[in-house]
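So this first bit is one chain, no partners, the form predicted alone, shown in structure tokens.
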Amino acid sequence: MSTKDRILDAAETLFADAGYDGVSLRQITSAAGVELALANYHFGPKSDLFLAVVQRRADELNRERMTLLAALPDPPTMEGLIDAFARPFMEKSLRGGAGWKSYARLIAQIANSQRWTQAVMHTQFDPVAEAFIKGAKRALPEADPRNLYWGFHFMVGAMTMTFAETGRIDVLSRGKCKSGALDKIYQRMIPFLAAGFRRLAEA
């Protein structure tokens, strides 16, 4: 593994566990087993390393999402649109290993913080979001566009909470539901979200 990837992997895990402000560059380089100067050399300040951590997997995720969105029929169904947007993240979180698990927790933090709206969410994820909204306008042409944006907002909230596997549902349901059973959760989430979009379109 390259030095850059070792630093990125260590940073990803620590940021996911403790948040941006809870981690120092020294802690990251110590976990990666490299000198502090190497992190500065490859990435610069901590803020730039944080953005590099997000972008590394965002690029892969966005490519897959855009490919699936482009392959949908015209007009698409809401179920097809939501699946194209959500499935790549679900599959990677379920089967992609510990790095993707950490990334899911990190994205949940970012999505719930105004601090990163412009620097991360807008720059890394808005092109795919706009492609989704464009498809939703074709799927639900009668809908007020504002409601489609709200629907997307609600969908991302549900997705980030779910894929972060916080364990909240396990405790609330007293073990009847398992936050780690993403494939089974996914089967419920798609029709739930699609129904929400359609209900908003009728409003």
The other form holds:
Number of protein chains: 2
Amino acid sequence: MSTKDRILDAAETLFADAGYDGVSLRQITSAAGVELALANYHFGPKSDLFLAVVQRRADELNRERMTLLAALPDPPTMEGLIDAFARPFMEKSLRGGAGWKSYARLIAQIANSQRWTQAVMHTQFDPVAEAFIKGAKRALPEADPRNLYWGFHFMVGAMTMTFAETGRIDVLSRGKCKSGALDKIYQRMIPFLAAGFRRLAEA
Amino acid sequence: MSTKDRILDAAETLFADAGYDGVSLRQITSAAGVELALANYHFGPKSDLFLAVVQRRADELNRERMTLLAALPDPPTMEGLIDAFARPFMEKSLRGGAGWKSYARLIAQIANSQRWTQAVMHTQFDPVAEAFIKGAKRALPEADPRNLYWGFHFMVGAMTMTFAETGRIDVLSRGKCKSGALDKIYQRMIPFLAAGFRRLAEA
DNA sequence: GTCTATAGCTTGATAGAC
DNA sequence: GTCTATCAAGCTATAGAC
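Shown: the form predicted alone; wanted: the form predicted together with another copy of the chain:
Okay, now the whole complex, with that chain kicking things off.
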């Protein structure tokens, strides 16, 4: 495994647990088993390393989302549309290894802070978001387009928190619900969100 | 204004913008216009200051939420229940001053990270969450209780991201939607979420 | 590409005078 | 309750040898 990948993997885990400022380059290179100076040599400043961590999986995720979105019938159903957007993330989180779990926790923090909205959310995720909105306009042609943007926003909020698996719901439900049972949650999330979109389309 | 309050206000704004580790005690006391040593004198270690910042408004918020929840008819409607939970936050964010906007950005980060789940979410917000779930069981008695926990989870994800006002939706919608127009968004969020809950109850 | 060594700064916390 | 001064540790970034 290359030095670059070792650094990216270590940075991903640590950034996911403690955030950008909660982790030092020393912790990252130490966890990766490489020298401190190599982080700067391969990635430049710390902020560029952070962006590289996020970009690596965003590219793969977006490619799959775009493929699924393009394969939908026209007009698509809302359920199909939401599934095309959410399924790649769910599958990778369940079966892609620990790196994807870290990435999910990282994205939840990024999506909920102003700090990385421009550099990460707009740069890396807006093209897919626009493809989703375009599909939603076909699925619900009678809807006010603004309501579809808001629906998308509510969906992203519910999804990022779900994939982050903070464990809060496990304690709150006294073990009846499990954050880690993503496939079970997924079966509930899709209809929940689709019903919300449909209700907004009627308004 | 007391030294303690000056420190709390400055810390709130800075923590909301950059997170716990992104802000130093020097930045906080400097913004508050007091000496560095006073942060430790009044609040103890940095982590205790952070918890004090969150607790201050959580107490006020929870009191109002509990009052509204207790005033609902039995059985309540899902719309009424969600409104009782969300309205105090929305009103304060719209009319409570800049401190409540900072607090909303802070809560969005906390709710989406594992790091503060125990010390903040469970400690400060679980009692109200349980009151909400109890009401949801009355509103939708035919629902599997687990689905109500998941609905609550999706609701919190959508709500925290909405109140955080990251501005992403403004750019994505090319100005058609505005993060800051919380009252308009609120009218869409309540039916979106209520329809989601109802759909889960049918499953 | 990798390593050692270090410059230049910032950090949280506190001791001790007032 | 407030202030000055400081400690010990940590930080990012980089220069220079190999």
